[in-house]
Every structure is written in structure tokens, then in C-alpha cells.
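Next up is one chain by itself, shown in C-alpha cells, the form predicted alone.
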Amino acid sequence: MENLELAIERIKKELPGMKLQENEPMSAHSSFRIGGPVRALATPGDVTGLTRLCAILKEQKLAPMLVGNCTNILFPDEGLPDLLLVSTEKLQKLFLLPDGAIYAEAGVSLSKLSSFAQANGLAGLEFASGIPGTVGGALRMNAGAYGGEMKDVVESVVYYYLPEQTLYEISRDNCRFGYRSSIFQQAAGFAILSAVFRLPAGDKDEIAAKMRELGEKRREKQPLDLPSAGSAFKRPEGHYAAQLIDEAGLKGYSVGGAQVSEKHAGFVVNKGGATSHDVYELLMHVRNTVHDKSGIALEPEIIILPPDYCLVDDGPAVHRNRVTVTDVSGETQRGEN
């Protein structure tokens, strides 16, 4: 704690201009509606901003972790009096390179990602436009939806290395991406900051009308009317895990004011009032009783906090190019059309 504090000082005094909120309720930022005040959330208005804050956090040995939209998130009621917050929101560069590739920052929202890609005749992104994270969030968890994940359309992703207060530049192929997974949730100390969008070209009519279709396919079976968290559970392999739940008879289960949503079994919603105790309630309830009727053990999809946050001394061993924080700015190399 006397740590925190220290941090929290020197982020006023050497970050006069940096947005800075204490004992903020995660409530007012979760998709949820839900959790209680965590000590500060930091929110850096450029890569730049967040290097530095970065450092005077390893200064004081603390640990941060980053959040964008938190829309996959579990906040807990009590809140995280002991934790400082920081979000990628900010960080919004999106443009054209020369090559005709796209660069995102880590706050860029999928919807605006996707829209970018459609207004400029490419192709690949439909499937992320109505997935309500960020770049950053969606990359970290290989997001996915409708037969498309971020592993198909990422060409390659810059992040800050926090143990080492480094930037690198790693490929696709070493990002180690999987069923909601990627090197970025398998280590500590992985800060996304942005990416390069490698898509083909394709006809812009076409590409807005596959998402108007995939767009309509989300309001029709999905509770897009109540908060959530998206999917509450991954996928068991050779299984879907609304099937599961539905098959289990657990299809509007409630617990206080969290419910297996009536419209889609794979959502737990908030219908009114509802902690982070009856969320996490009803999601062992519905994993015990699904184990107990199929045998399948299902995997929350959901951040569920606190876990332990802590920064590791090195990473697992991939390919990655260093670059500095000029390079990822697009006041240098990348300059914007």
C-alpha cells in the first residue's frame, strides 16, 4: 500500500497532465454495472504517457494491469483498494499505411476498426463489428465471432514490455494464438499498445452488408438489452456451451439480480441490482451443474478479479524486434493519410 501511494504522488507530480482518478467505482466503466471503487485508474493520453507512467510504477515495484473497454470483466464488489488501473482508452490512432495495411492503437473499438476497414474497401473484419471490445482486449484474448478471429486478419502487434520497460514488435505467428488465447494472457508484464491489419481488398457494398446481417443476427439471439460480459463461457471442444447450459436446464437461473439470460444461455446478464457475488454465484453453479448432468467442465470466458498480478522477469522465449516508442506513434515512420 505505502507503495501505491508513493506511485500515486509521483504520478501527480511527474504527470501533471495525465487523467488520474482515485478510489473510482469500476462500476461507471464495467459492461456489467458492476464493482466497487479500485484505488486509482490511470488513463495515459498516448503510448508515450504510458511508457512513463509504466516506469515510475517499476520504480515503485507495482504491478499494473490494463484494461480497455472492460467488457469481459468481473469487477468485485469491494473493490481493489490495493490495485492501480491502467486504460488503453486513449490510444486511438487508426490510419492507412502506405502498403494499404491498417494501423490500430489498442483503445481503437472494434465497431470503429471494422468500419475504418469497410469505408476503405477491405475485407476480413466483419465478423469483429459488433464485438464490444477494443483492440488491445481483443487481441489479447484472440476474440472471435461468426467463423473469424483476430488471428486471421493481424499481420503483427507492437507491446511494451513491462519487466523490462522495453518495446517490441512481435509477428502473428509468434503471438501463439489459440481458442481465446494468445502469448499476451499466457505470461505477465504484456501491455498491447498496437497493430498492423493485414486484409485483402474487397468490394465496400458487399462488406457492409455482411455486417448489417451479422448485425442483426446479434440483436435477434443476443440480450443486448441487459448489461453483460459477452460470452460467460468458452467453447468445450466438439460442444457449445449455451447448448450445454440450455440442455442443463439452467436457461433464466437466476441468482440475486444475475441470470442465465432467457435469450441466449451463454450470457449472464445483470437484470437489475446484481454483485459480483451472485455473478460469480451463478457461474460456478451453472459450470458444477452442467459437470454433473454432461461430464463437460466449462471454462469461464470472463475475467474474474483479483487474481495476482505481478511482474515476471523475463517472458516466454519468441521472436520479437525492438523499436521505440517513435516507431509506434506515426509521428515517424508511420505517418497518416
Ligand SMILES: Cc1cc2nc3c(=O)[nH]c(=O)nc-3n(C[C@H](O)[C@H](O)[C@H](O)COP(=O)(O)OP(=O)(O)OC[C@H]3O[C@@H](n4cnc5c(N)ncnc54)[C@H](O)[C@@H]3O)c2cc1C
Contents of the next structure:
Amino acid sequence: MENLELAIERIKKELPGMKLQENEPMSAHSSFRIGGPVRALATPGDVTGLTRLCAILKEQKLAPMLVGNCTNILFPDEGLPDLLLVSTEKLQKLFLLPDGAIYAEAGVSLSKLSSFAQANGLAGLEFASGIPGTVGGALRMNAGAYGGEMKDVVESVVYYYLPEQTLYEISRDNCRFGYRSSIFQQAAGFAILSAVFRLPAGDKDEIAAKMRELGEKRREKQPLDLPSAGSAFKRPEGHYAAQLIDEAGLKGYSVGGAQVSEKHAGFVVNKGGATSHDVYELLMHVRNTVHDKSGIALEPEIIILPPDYCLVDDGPAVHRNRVTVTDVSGETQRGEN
Ligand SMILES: Cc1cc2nc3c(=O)[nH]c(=O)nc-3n(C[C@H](O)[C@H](O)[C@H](O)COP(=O)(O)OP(=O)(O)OC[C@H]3O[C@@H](n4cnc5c(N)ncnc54)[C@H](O)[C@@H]3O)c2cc1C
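Having displayed the form predicted alone, please output the structure of the form predicted in complex with this ligand.
Next comes the full complex, this chain leading.
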């Protein structure tokens, strides 16, 4: 706690241009519209600002937690008085590399990324156009929909490894992507900064039509008019979470302001005034009831805070190519992995 207060004082003094919101209510940022104040939310203006911020935090023995659009997180009502969050909101570089691949920084939204691909006649990101997250959050989660996943389209990822204060670039094959999982969630300390997407050429009109079709499917099936964090549970092997929840008679089941969506049983929605406790209790009730009825244990897909975020740990040895800060702007040659 004392270290965090010292870090905040240093950030104000040493990085005076950085946006730093103190005691910021996370209900204003999370797609669930739930969450008390986090001690501080820092928004670096660029990658250099982010690395300088992380250096201060490391010296104070703190590890920050990165956030993108907060569309997959349940923040506690009590707040997180000992946490500093780092938003990637301003990491917005997005351009075509000379070899035709797309370079995108972590804060670029998936809708912007997929529209950019479509405008450049590049196919494969249609699945991502309706996912409300950012490149960073989606790579960490290996987000996916309608048969596509981030692992299918990404070629390499640049991340900052907090314990070593070093930038690395790794190829897709080393990201250990699995169903809603990646190397970036297997240990603390990975800050995803940017990624390169290599996509095949496609017809612009066909790509746009596919994006419209998937958008319509979403609007028809999902409760997009109410705050949520997307699918509440991961898909258990050989089953669909929504079907199991529906068969357990839980569609529409509520705890306080939290409800299993009447439109799509895989979503938990905030009907108004839901607390994190309401959501948590509802998730546990669904999990227990489905387990009693089917013997299947559902695992939440939503990230429930607080986690074990304060320690900088060593993490697995996965790093490949070191890169410099100028490399990640895309201005110099990227190394092969
Ligand atoms: C209406 C709705 C529909 C959705 N549909 C889908 C869907 O079809 N498919 C799907 O997979 N998901 C879906 N989601 C969930 C969510 O949008 C995705 O998981 C998304 O990829 C999360 O991105 P984000 O930027 O919001 O991440 P956040 O919620 O901000 O963060 C998620 C996790 O990633 C970490 N993180 C974020 N940025 C970084 C970074 N730069 N470096 C390291 N770690 C980082 C955070 O610490 C956190 O652990 C949906 C959500 C909603 C609300």
C-alpha cells in the first residue's frame, strides 16, 4: 500500500503528462457497469510512456494490471484500493506494413481492426468485428466467435515482460493459444503492446457482407441492449454452456439486479443496479445447479477480480526475440522468430 502511494507520487512528478485518474470507479469503464474505485487508473500516451510507468512500478515492487475495454472483467463493488490499472486506450497505431500485413497496437478495438482489414481487402477478421474488446485483451483471451479465433489471424505479438523490463516479440506458435487461453494468462507480468496480423486477400464487398451477416446474428441472439461481459462461462468440451444452463431451468433466473439473460442463457446481464456480489452469487448458483443436473462443472469465462495481481513473478521462459522501443512502432525491421 505504502509502495503504491509512493509510486503514484512518482508518476505525478516524473510523468506529469500522463493521464492518472485516482480512486476511479470502474463501473464507469466496465461493460457490466459494475465496480467500485480502483486506487488509480493510468493511461500512457504511447509505448514509451507505458514502459517508463512500468519501470517506476517495478522499482516500487508493484506489477500493474493492464486493461483494454474492460468487456470481460467483473470488478468488485468494494473497489481495489491497492491496485493500479494501466489502460491501453491510447495505444492506437494501426497501419499496413510494407509486406501487406497489418500492424495494430494493443488498444485498437477489434471492430476498428476488422473494418481496417475489410477496407484493405484482407479477409479473416470478420468473426472479430462484433467482439467489443481490444487487440490486447483479445489476444490474452484468444477471443473468438463464429468459428474464428485470434490465433487464426495473428502472426506475432510484441509484449513487455514486466519482471525483466524488456520488450519481446514472439510468433503465434509460441503463444500457446488454446480455447480462450494463451501464454499471456499463464503467468503475471505480460503487457501486450502490439501485434501483426497476416491475412489473405479477399473481396471487399464479400468481407463487408460477412461482417453484416455476423452482426445481425449477434443482434438477433445476444442481449446487446443490456450491460454484460459476454459469455459468462467457457464452453465445456462436447457441450454448450448456454444449452446446459437452459436445460437446468435457469434462463431468466435472477439474483438482485443480475440475471441469466432471457434471450441467451450463456449471458449474465445487469438488469439495473446489479452488484458484483449479485453476479458472483448468480454465477455460483448456475455452476452448482448445472453440476447437480448434468455432472458438468462450468468454468467462468469472465475474469473475476481481485486476482493475485500485486506480485511480480518470474513467469515461464518463453521469450524469443528482444526488440527495442523503436521496433514496436513498426518503423524498423522486425526480427524473425
Ligand atoms: C456483448 C459482448 C459480447 C462478447 N462477445 C465475445 C465473443 O464473441 N467472443 C469472445 O471471445 N469474447 C466476447 N466477449 C468478451 C470480451 O469482449 C473479449 O474477451 C475481449 O477480447 C476482451 O477484450 P478487452 O479489451 O475488453 O479486455 P479486458 O476486459 O479489458 O481485459 C481482459 C483480460 O485481458 C487482460 N488484458 C487486456 N489488455 C491487455 C494487454 N494489452 N496486455 C496484457 N493483458 C491485457 C486484462 O488484464 C484482463 O485479464 C464479449 C463481451 C461482451 C460484453
